[in-house]
Amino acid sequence: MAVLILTKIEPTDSWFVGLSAELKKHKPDLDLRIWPECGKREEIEIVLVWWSPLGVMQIFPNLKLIISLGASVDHILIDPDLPNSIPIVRLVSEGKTLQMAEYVTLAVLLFQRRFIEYQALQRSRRWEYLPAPDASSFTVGILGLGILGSMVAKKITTLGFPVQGWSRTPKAIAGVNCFYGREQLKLFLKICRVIVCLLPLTPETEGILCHETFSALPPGTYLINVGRGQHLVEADLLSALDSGQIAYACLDVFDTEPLPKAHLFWSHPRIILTPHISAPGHPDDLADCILDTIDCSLSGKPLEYAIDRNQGY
């Protein structure tokens, strides 16, 4: 048996090289390849995929199991040669749940307290006092009450923010206040000062960070997206970061990445801009994860965050 790494990425990329080195630190005799030096393709029955060259994983005729190197697979079901009966596990650790956690409190608590403000001021060389509201009355609003949703938003609560969510279906955590379907939408929206995207991206949540949603938040509404880059439309963020209506917004992924050097983005002033870097997980952590999932894949136990392919996640 052979594991696969399959990835458009360099393989020397500096991530990749500590995934694989921690890889064969915790399992020496694992038969572990780089695409494209795939070897025989009868031997390879796993791949870890992260935005993979498209109508791949096709060729390898004993394949049995694939694994997203990511939170989220829509960089897996847009591949329209997928195998369909091949069971596909997103991977999720405590690492980089946490590293979630951390960047979307950080970005929270830089918008509450107005450091980017205070930073423009810095520039202007400026000594002026700006009045932050209490953590008490600045609701953050978390699209998506998945494995990470849910771990965002018990963090920030127990900061003493009050924290709300939406969801597809209903769901109940404590000390949150939780509401779901496109029907609540617009409830959720009105009392949010922050909004946190954390939704998978399927055909519906597509664009949902768009003109509608940003007209139902009240004006000054903080942004911050960590999904995926297609759940946000940039031409509306742009208008409504220009009439006030998004007071400022933290950005981590994009439509398309690497961000284009010309895009307007990089320079505009209300923008907190980072590389896809919200939660790329410790390859130590990692690799346990992996080898744990091969394991149980081996032996016939059930997946954990195998994903429904209906659904998209």
Ligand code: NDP
Second form
Amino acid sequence: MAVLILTKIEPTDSWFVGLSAELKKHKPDLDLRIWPECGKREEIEIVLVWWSPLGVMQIFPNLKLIISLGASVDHILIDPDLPNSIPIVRLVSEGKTLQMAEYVTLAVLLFQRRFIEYQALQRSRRWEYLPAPDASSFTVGILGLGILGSMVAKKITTLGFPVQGWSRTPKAIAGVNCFYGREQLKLFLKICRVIVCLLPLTPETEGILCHETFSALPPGTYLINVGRGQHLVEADLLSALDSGQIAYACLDVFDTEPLPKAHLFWSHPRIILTPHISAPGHPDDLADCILDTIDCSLSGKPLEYAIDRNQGY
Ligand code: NDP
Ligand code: OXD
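Requested next: the structure of the form predicted together with this ligand (the form predicted on its own having been shown above).
Every chain and every other molecule in the complex is listed next, the one we just looked at coming first.
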């Protein structure tokens, strides 16, 4: 039984090198191969995927399990030749979840305590006081209350921010005002001072960060997008920043990654951006999760983070 890492990213990328080393360290007898050096195709039973070249997954006749090397699976489901009926499991680890909670908490605090404006003042050597709203009046709204959204909600409530969340199905989370479904979206947006996108990318959620959504927010709301670049209609964000409907945006994900050098977002004074690093996880922790999933699959146990292909996440 061989396991293949399948990605378009250079195999020399440090994240992949770190992960491969940890997998070998945790399980020295693992037959781990890295695309395109896959050896005999019929020996590959498990693929570890992050943006695979399209059409490749169908060439392994004995494939039994697809493991995403991220929390998301949109990069797998876009393959038109994806083999049917093979379970797809996403990568969920405590380390990744905590990193996401740290990232979003940091961005919320940067906005609430007006650090970006202070940075601009610093550049022009101006000593000025900017009043900051109390946390208790700064409602944080989280789109997506899954593994990541619910942990972010939990961490942020401990700092005294009112937190509300929106999901597809009803939820009950202590301390979080929960909304669900398209019918409740506008009601949810109405009092948010910050919105955080932690949705999976599906046909229902694509383009959700658009003019209509921004218009339902109070003027001067802050945006944090850590979901997917395709959730955001970029032109609508630029207009909302121009009009002040969105005050500032913190973006970690983009329609095209890496973000093209000429893109307007790089130098926009009211955008802070990071290169998809909010929650990469720790290689040893990720290797543990991957090997646990492989063990479960081989011993026929239920796969905890298997996705529902019909829902797309
Ligand atoms: P989960 O699958 O655990 O949670 C997804 C949440 O989104 C659920 O609450 C779900 O609702 C909700 N949702 C899905 N579709 C809709 C919809 N149509 N309307 C309203 N709510 C909806 O995912 P995770 O929390 O683990 O991850 C979320 C996303 O975060 C990933 O898919 C990925 O895109 C992004 N991510 C980004 C990273 C980065 O580095 N920037 C790192 C990791 C993840 P319900 O609970 O009702 O099913
Ligand atoms: C992702 C991840 O899905 O980094 O973006 O896990």
